[in-house]
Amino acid sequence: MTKPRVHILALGGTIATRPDSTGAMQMGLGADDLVAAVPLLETLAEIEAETVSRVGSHSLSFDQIHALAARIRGLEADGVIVTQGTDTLEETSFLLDLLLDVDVPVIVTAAMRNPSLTSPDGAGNLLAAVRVASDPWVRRSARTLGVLAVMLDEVYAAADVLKVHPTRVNAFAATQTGPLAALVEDRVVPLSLPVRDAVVAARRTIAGASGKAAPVALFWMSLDDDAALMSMLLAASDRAGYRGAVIAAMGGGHVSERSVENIHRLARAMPTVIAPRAGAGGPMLRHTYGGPSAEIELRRAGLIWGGRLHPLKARVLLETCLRAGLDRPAITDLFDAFG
């Protein structure tokens, strides 16, 4: 049996690192060093391997991301495995997600400890990244799955992953859906397929957005905030450079009372979306609580409403918007499918 054609984009991260003289990791490695740390991946596929770039992914940037977008649909291939840091992972692979309509499977895949450690596993999750491209299941429903993560034998939907905490080994989930497969020795073991249609219609709309990037800032409320930084935002010469913005909101939907003059005044001056702090995400609520801060007049302030999304996610989506030049009115509809 023909074996298929994973190839491999590495972009740098902790799976790349290698100590320097004085113990510190550094970026160093490639995708070819990483391929002959894991023999077994030539009895899988036939592998390619490809050196996009040495940075930590906390350094990425979106046009970076639109630019791989762009050689993945290049490829001739049977599945694709970026490789990169973990520490933007979750909202690197829902740009990919957004950005590409392919009919292969694209896994983002990376380490949590580094090569100079004891039990490192970037080698574990590189051979299961290649293992999932290469399952039939896979293979077969790439196109439901949508852009995967894989870390730790679990496969996350790009669009739910999230990193959880900052330093553990298991320091993936995806909190309101779980995963979508899991590895059991040589297997992939299907659990379920993702809700899409939001994405799905999201990748429609924003097709081919290959416009200037369109700076989004994220604001995280918390106790007693009185939104003194948006002020200063819209004070600013060309609002900073800024063309959005995203307020990480408490509860169901919430921010202080003191914040609501300068939020307000935020969403006249560009699109502002509310996502939900709460580390598991949404989604949010619409219609219960009353009073200048919550949902309902929030809502009817012109805050765009982020569902399920993330903060993160929301800031990666908003931006995309804001690069396709969607109108206001369209990206309230894009994001009103996320719930």
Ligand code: ASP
Second form
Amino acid sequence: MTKPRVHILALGGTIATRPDSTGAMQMGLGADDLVAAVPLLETLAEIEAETVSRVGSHSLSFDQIHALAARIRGLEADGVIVTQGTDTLEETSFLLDLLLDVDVPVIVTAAMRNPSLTSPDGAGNLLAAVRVASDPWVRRSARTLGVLAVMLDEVYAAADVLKVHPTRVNAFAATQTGPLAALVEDRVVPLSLPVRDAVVAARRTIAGASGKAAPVALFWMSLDDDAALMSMLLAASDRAGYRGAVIAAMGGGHVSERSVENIHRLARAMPTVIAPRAGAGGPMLRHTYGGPSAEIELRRAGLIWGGRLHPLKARVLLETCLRAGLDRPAITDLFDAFG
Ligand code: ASP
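Can you switch from the form predicted on its own and show the form predicted in complex with this ligand instead?
Now the complete complex, all chains and molecules, led by this one.
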């Protein structure tokens, strides 16, 4: 049987670090180094390795991920692996899922433990990612699965995966839905298929979103917050460059009464999405609580309801919508599909 052609694109991150003269870990390794460290890869696939950048994922930009999506579209491969840092993997993988309409598995992986530590996880995660990309069920289901994240022998949907711990090796989970598959011995064991109708509808509407960057501010509502920061943003020249905002609201979609006036002003000035700060994402309430700072009035005042999306995912989607030039009703419809 011919082996699948798997193209590895390395961006940087802990998986690609090595110590400098002071012992501090720096982004030093390229795609070839990552591949050389895992000789077993060759038994699974014809590997092509390409170093795209050597940056920490905490410093990646939307533009870089758009360029990466364009590169992936241009590849002739049976599967694509992106290696990067873990810090923004939950955002970049979702952005790729919104941008890519391809028939082959696209998998993002990373490492929590750098290569100088005991039992680093980079090599194992890369091997697992290539195993998943080469797996017949995954290849057959590539469109249904969308972009995947593979970490610590579990496979997650990009819309659901979250980084749930800052340092532990088991830092990734999809707490709303669970993993789509697990790796056991040399097998990929399917567990479930993701419900991606809203992602697919968004991707169709966005259609590659090749416009200019559209910065989106993220506000995290908390006890006794009067949202003075929103007022400062609105007073700044050109609103400090922001074109949209996401508010991580409390509970089922609530904010403090003291913040309501500023939130209304913000929502009048730019598309503003409410997403839940609690837990792993929504869905949120739509018509339970009354009063100016709860869902019924906020929705009436023009706040866009983020559905089941975590605030970080909602911010990625809103940036992508604005970049694509969508107007407010189109953006509202698109978020609405997320519940
Ligand atoms: N700061 C690193 C990054 O995201 C952390 C990691 O890779 O785990 O690039």
